[in-house]
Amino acid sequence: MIVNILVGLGIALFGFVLQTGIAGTNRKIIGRLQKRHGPRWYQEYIDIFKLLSKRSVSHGWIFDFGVIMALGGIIGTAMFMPLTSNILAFENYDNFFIFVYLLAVGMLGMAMSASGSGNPWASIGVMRALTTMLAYEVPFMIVVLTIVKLSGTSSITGIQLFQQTAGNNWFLIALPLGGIVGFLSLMGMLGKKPFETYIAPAEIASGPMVEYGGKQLGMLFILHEISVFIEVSLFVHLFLGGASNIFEFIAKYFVVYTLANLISNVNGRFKIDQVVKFFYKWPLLMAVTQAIVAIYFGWVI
C-alpha cells in the first residue's frame, strides 16, 4: 500500500510537471502565431514558486482550508490516473466514476474558499462554474456511458485494452459524434473560448480567484495544472485509445492540449446562458443520437 501511494504520488508530481511544463511551451507557440516572441518556456514554473515564496492575506478559516482542501482533493484524484495500460499506482481503482466523484471534492474546497472571501465578485464565479458545469456534464456523461456500455467496462485502463485490441478503433474514430462532444466538453471543463465564462477577466476580475494572492495563489495554479493533467488525460484514454507508452502518452496529450488552445485563441467568449444552451443544444442532441446509433442499432465504425 504505501508502495502504491508514492508511485500515485509521483504521477501526481509527473502530471503538474508535464502539464507546467506544456501549458509554457503553448504560451510560446500562440506568442509566435500572434507574432510576438512569447514568454519563456519555462516562465510558468517561475511564476508559480515565486507565488508561494510570498506571504498572502487570509479571509479566515474557511477561506484557507478551502484551498487546501481543494488542492487536496485534485492531488488524490490525479493519484489514480493511470498513464499508460500498464502504468498505474491502483490497479482495479481506475473506475471513472471514482474521478467523477473525486473530482467534486476538489470543486467543492473551490467554491468554498471563494464564497468565504466575502466578494461578490468570487460567488458570481462560483456560480457561473458550477452553471458551467452542469452544462457540459450532461452531453459528456451519455458519451462515456455509451463508451462504458460498448467496452463492457468502467475502468479507464479497460477503456483503453479494447481501444488497443486488434479490430477496434479508437472512440473517437468508432463514435465520430460522441468525440466531437467529448471534446467540447473538455474545453468547457478547461475553461477554454469561448466557455471562458467563470473566469472572464473583463467582466468579473478573474472570478473565484479575485480575492487570492501569494501562496495561496501559488496553490491554485498546482491545482489548475494537476486539474488540467486529469482532464487531457480522460479525453486521450477514452478517445484516443490510451497508450501502450510513456512516449505516447506525452505525443497523443500534448497535441489534444495544444489543439484546445489553439481553437481557445481565436474564438471570443460566450455568455453564461448561451453555454447552457449550447451545450443543452447541439453537444446534447448529437450525444443522444449517438448512444442510440451505437447502442441500439450497433453502427460503430
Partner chain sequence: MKSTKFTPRTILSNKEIDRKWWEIGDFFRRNSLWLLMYCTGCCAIELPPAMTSAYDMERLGMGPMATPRQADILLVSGYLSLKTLRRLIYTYEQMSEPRYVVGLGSCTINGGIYHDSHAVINQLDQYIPVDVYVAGCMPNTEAVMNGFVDLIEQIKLKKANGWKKYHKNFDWYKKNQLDSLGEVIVHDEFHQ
Contents of the next structure:
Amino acid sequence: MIVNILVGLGIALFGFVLQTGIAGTNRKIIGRLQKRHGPRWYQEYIDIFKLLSKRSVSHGWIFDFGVIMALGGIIGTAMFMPLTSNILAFENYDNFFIFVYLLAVGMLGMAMSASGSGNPWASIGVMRALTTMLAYEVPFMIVVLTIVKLSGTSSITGIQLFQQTAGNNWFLIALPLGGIVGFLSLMGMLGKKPFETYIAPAEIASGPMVEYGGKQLGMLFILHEISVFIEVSLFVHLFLGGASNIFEFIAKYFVVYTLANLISNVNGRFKIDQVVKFFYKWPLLMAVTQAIVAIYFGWVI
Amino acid sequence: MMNSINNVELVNNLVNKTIEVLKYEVIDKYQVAYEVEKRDVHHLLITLKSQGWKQLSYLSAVDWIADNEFEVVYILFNWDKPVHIQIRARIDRENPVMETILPIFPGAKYYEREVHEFFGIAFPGNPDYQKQLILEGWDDIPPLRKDFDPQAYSDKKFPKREYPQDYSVTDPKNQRKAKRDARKERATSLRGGKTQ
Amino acid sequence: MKSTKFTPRTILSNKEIDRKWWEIGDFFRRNSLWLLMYCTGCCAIELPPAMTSAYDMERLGMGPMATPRQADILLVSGYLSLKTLRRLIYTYEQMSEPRYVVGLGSCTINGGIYHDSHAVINQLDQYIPVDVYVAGCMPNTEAVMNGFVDLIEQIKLKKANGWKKYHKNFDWYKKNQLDSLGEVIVHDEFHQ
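Pass me the form predicted together with the partner chain as well; I've looked at the form predicted alone already.
The next block holds the full complex; its first chain is the one shown before.
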C-alpha cells in the first residue's frame, strides 16, 4: 500500500516536472514562431519557484484552504494516472470515471477559494470556467462512452491495451470524427486560445486567479501544470493508443501539447456564449454521428 | 445635395430670424460662430435643435479677464449638414451664473459640471453641477481662470527635486572659458614659455 | 584542518541561513520579473517594441501580468496626475512583496514638461519608493531595456530595497501623500 502511494506521488511529481519542462519549451517554440528569441526552456520552473519565494496576503481561511484543497485534489487525481500500459500506482483503479470525479474536487476547491477572495472578476471567471466545462463535457463524454462501448472496458489501461493489440487501431484513426471532437474538447479543458474565456487576462484580469499572489499563485501554477498533465495524458491514452514505454509516452505527450499550443497561438478568443454555441453545434453533432456510426452500424476503420 | 456655402447662408437666415445677433463670424466654410445675448441662448438652442443640430458637441468657457467677463461657448453638430455652429454668450465674471440647458440637451450635465469645476460658473437648474468630476478634493480657485497661477500652486503643493549641482546645458560659459584658458596656458608652456 | 565525516560542522547562524535563502530567492526573483504596466503616460508607447520581437523582454524572463497581486514590478510610465496617483498608491500597496518600482520618463523624475501643472505631481519618489528611473522624454526602447537590466543587477547586489524603505519610512511617505493629495482614499461617485 505504502509502495503504491509512493509510486502515485512519484507519478504526480513526474507529471509536474514533465509538464513544466514542456510548457517552458513551448514558450520557446511560440517565441520562435513570433520571431522572438524566446525565454529559457526552464523559465516556467523559475516562475513557479519565484512565486513560492514571495510573500503573500490572505483573504480569510476559505481563500487559503481552497487552494490547498485544490492542489491536494489534483495531486490525488494524478496519482491514479497510468503513465504507460504497465506503470500504474493503483491496479484496477484507473477507471475513466475516477478521473472525471476526482478532477471535480480540484476545480471545486479552486472555485471555492476564488469566490472566497470576494473579487467580482474572480466570480465571473469561476462562472465562465463552469460554463465552459458544461460546454465541452457533453461532446467529450459521448465520444469517450463510444470508446468504452467499443473496447468493452472503462479502465484506461484496458483501453490502451485494446488499442495496442494486433488488429485494433488507435482510436484517433478508428474514430476520426471522435478524435477531432476529443482534441477540441482538450483545447477547451486546457483553456487554450479560442476557449480561453475564463482566463482572459485583458478582459477579466485573469479571472479566478485575480486575487492570488505569491505563494498561493505558486500553488495554483503547480495545480495548473498537474491538471494539464492529467488532461493531455487522458487524450494520449484514449485516442493515441497509450504508450508501451515511457519515451513513447513523452513523445506523444509533447506532440499533442505542442499542437494544441500552436493552434492556440494563431487564434483569437471567443466570447463565452460563442464557446457554448460552438461546442453544442459542431462537436456535439460530430460526436453523435460518430457514436451512431460506430455503435449501430459498426463502421470502424 | 446643397453645397456648404448654401448651408452657411441657411444657418445665417435661421439664426437672424430667431434672435438678435451681436457678432457674426464665419470661421471657415464648415464653422460659423454667433455671439448672442445671455438670455437668447436657450431660445436659439431650441430652434437649432429642432432644425437638425441635435448634438451638443462641446460646452466650454473662455476667461476674458481684461473685459471682466466669461464667455460660454456651445458647439452644435448636425449629422446631415456639414456645419458646426458655435454659440457664444458673455456673462459677468464677478457673479458667473448661466441657466442650465439640461432640458434641451440632457448630455450637457457633465459638461456643465466640468465648466463649473474649471471656471466656477454656476448652472442653476442642473441638480448636481457642484459635484466634483475631474479634480478630486480641489482646494483653490478654479484652475482655468486666468488669475490662477499653476506654477505657484505646483510649487506649494508638490515638492521639487533639488539638484546639488546645476546640470543645465545652456550655461557652460564659465567651463568653456576655463578650458580655453587651460589650453592657452598649455600652449604657452609648450612653446617654451613659463612652466607651472 | 581537513574536514572529515567526524569533524563537527560549523553551525551557521540564523542570520547566515537567512542570507543564503535570500540569495536563492533573489536568483529566482531576478530571472522572472512580472510587470504591472501602469500605462497612463505617453512613455507607454515604448513598451510594445520592448515586449515584441524587436527587443523581446521575455528572454529576460519578463512579461506583462494582469493584476497587482501577481506582479513584481510596478512600471509607472510617465506623468501622474493627482487622480492617478491615488490609484497608483492603492495598486502599490496591493502588490505582494518583494516589489519593485520602475519610473519611465522625466515626468516621474522632476515633473518633466508638466513641472508647472496644477494637476501633475513632480517627484514620484516622494510618494512611493522608486528603484530604477529611466530618464528621457520619452526614453528610447534601448534605455528602457537597459533600465530593466539595471534593476536585475540591483536585485543581484541587494540594492533594490525600495519595498523595505517603504516599510521603514512609512510615516514619511504617508505624510507626503497626505500633503499633496489631501486624502488618499478614493471617492468615486460611479463606484459607490
